[in-house]
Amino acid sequence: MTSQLRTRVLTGITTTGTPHLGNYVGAIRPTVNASRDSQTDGFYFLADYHALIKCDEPARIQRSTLEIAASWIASGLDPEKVTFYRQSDIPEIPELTWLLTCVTGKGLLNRAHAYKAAVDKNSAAGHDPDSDVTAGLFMYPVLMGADILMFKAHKVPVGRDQIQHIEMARDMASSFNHLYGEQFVLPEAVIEESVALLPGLDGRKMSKSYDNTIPLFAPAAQMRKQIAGIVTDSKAPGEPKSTEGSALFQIYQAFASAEESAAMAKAYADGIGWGDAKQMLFERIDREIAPMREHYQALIHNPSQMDKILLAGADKARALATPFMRELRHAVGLRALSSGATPQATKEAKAAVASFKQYREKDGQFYFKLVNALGKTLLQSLGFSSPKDAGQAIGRLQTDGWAALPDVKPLLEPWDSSQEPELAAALAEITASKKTD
């Protein structure tokens, strides 16, 4: 396999609601100031797929599609320098998910938080555990395992009670990579302490689920009405107000600079008024989102245009989804009858070649080694922090075989010198085949 240099970031919005101020500063507005990072490739997803398992609205998830597409591009987004795609113009992720399916064990998916919450709902009220859980339900960790995996993702930015399903995704990369060799990168989970929650008109986190939301580009008259149902104390002009759980106050730090933040904060302090705290919140929002209104507004007027802009993305992300998927596919066996990959004939292959294994132990760290066709470890790595730094050390040996181990040797555990004849030969043999594939 080929090193990957730089990083690539993926991140996805499902497909079920208006974009409202918590997707924007959360997730609209990181990703798109990411995908300015000359040093990373963004893959950037409509998950529509997704959607089907908590709405079955149909002109619903429709709408839902085209207004967060068009929220992403109006923020910034540029299609031409980033990978940007409707989940379900991918036909190779519902493929992979099948693969994955079949080495994820269901006692992992057990413990997903969403299954769990469900069961115990459903087991409080006294019905049958699995009553209306769906198997998408269920699955849900695999398909979204499917949509990191498939791009070979190093970082995937997600709210903290996301973070199990980048957990389950490295699960089912390692069971992946153990049985069929190293075809998947293990992700990191990215996490933006201080937007993974925006609190909504009631204080409880902004959710469509609760209907306490504040729609990204709603006209400006209905956004300053919505603003003004922020839930506040009954403190009247001229008290002093905590900006600790002000809801408001918070919604107002995500938008403004730290100086901002300072002087709503001493505002606070020396009383203002609640009226002119949100009138204050209104504005400070409407200096930045207002600019985008206009271009949001002519994307949600011409969809055709949309269409053509997200399968053009479509047809990027499957120019690189497709030769993997026909790799995973001869991996596991799913092969033209004439390719001559009988049981000897793979059992010989695997003997003439030694190759890398990735993985991580409990400690956190991440390792890797080169192992030899009978399972013999002729290198051993060190412990590194994240799976892209083990990847390229790995990089460098495939592709400079033993004139990288001076480089790379202070990465490794001391070897064997009576193996350095084997090891020289794996290691040209490895270099050997990446320059013939």
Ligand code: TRP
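We call the rigid core the largest set of C-alpha positions that still match within 1.5 Å between the two forms. Numbering follows the first chain given and starts at 1. All figures in this text were calculated on a predicted structure; none of them were measured in a lab. Compared with the form predicted in complex with the ligand:
- A movement of the C-alpha atom of Arg396 reaching 2 angstroms or beyond is seen between the two forms when the two forms are aligned on their rigid core.
- Core-superposed comparison between the two forms: the CA of Ile230 exceeds or equals a 2 Å shift.
- With the core held fixed, Phe176 shows a CA shift below 2 Å between the two forms.
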The other form holds:
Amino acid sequence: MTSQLRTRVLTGITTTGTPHLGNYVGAIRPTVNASRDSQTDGFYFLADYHALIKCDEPARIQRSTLEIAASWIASGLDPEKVTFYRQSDIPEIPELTWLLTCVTGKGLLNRAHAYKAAVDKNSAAGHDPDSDVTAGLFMYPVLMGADILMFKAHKVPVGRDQIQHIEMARDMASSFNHLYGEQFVLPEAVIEESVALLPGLDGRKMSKSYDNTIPLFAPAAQMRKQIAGIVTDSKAPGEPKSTEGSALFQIYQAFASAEESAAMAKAYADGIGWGDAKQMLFERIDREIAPMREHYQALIHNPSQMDKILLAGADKARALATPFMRELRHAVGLRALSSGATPQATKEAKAAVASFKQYREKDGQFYFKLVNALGKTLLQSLGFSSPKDAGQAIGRLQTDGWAALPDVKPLLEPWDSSQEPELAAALAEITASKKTD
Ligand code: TRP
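Structure of the form predicted in complex with the ligand, please, following the form predicted alone?
All chains and molecules follow, beginning with the one already shown.
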């Protein structure tokens, strides 16, 4: 099959911390809900190779992996329905990272935000620009590209800070496709606009780096105590309070229905005391979390069961990664020395027909061309602003062949009419091979 009918959604979670309510509201809950959509195939993984870039404490990496895996499952992710795995259980990922490394411009990586920020900070402090910067940090986007491209993900839900990485993965995919034929799907970032940014205890965004988080599965007593520590103004009970800028109210909203939130807003206006409001917030959160907390505890206390779940996920993932990696190795020339010279190389013979190459030029536009087995160009497209449009034009030519030419013609450079017989034959071959795939 060359065409995947279902949309593949993939995202990774770096295993360096303990999940908190902000992670739950911003990532876990929306992703688990989305994973129930039967029109999509979900790939969710623990990015533990990425964690090594940020953390050199083995026990913390291991603990965080267990906690994050247990949190996702306890929050309703169904490992039977989706592919849920640990990045480091897939040896094809670092293997693909190398192939991508070889088609990625060093200049592209120089421009990655995280690397640039480290360099700018060093320069401002008068240090060597690369002081304390590991090659791992520099290579972060390539490893992430391998995560995404390996599974031909169409959509990658991420935070805003990760958009640049998805764009880089697209660049890597186009470069590779240009050099070695259509192998990779060009992924798109998905930013969940409607998801609330949860404030933390001090009112700033809830984040490990501000040390203002409420752990998702802390025991109920601890959660109640932490909620009691959320900053408020000093208005006394009976005084009307404003929901605007109230961290407590925002957190409440992230868990409550519209009616519940309206009732809370009314209670604010009526002068509810902060102690009572905090109690209401605790009860509302606990109503959602308590049933999952038990499941979480059971999983945390049974790490070998968690190992089993993750290894079963890795098996599913590798059922795709292993054969794909074989094709990719073949495509770049890492292949049996006898292959191509033997009659059983029919697959290769098939690959030697004309094919479409999709690529991006320095002008930032996306292009494609149809080349024959010897690399001679039979059709050349004009520039497209989006690779999707280029892909659609290719799709038309692949399914309808010569018959699609009148429609697609405005998107193409004029072709050499003396080549038309070869062009017609090449298009016929491609449409025929599409049908038998
Ligand atoms: N870099 C991502 C983050 O910090 C985690 C990640 C690693 C990821 N590989 C990925 C996300 C692939 C999406 C797809 O959030």
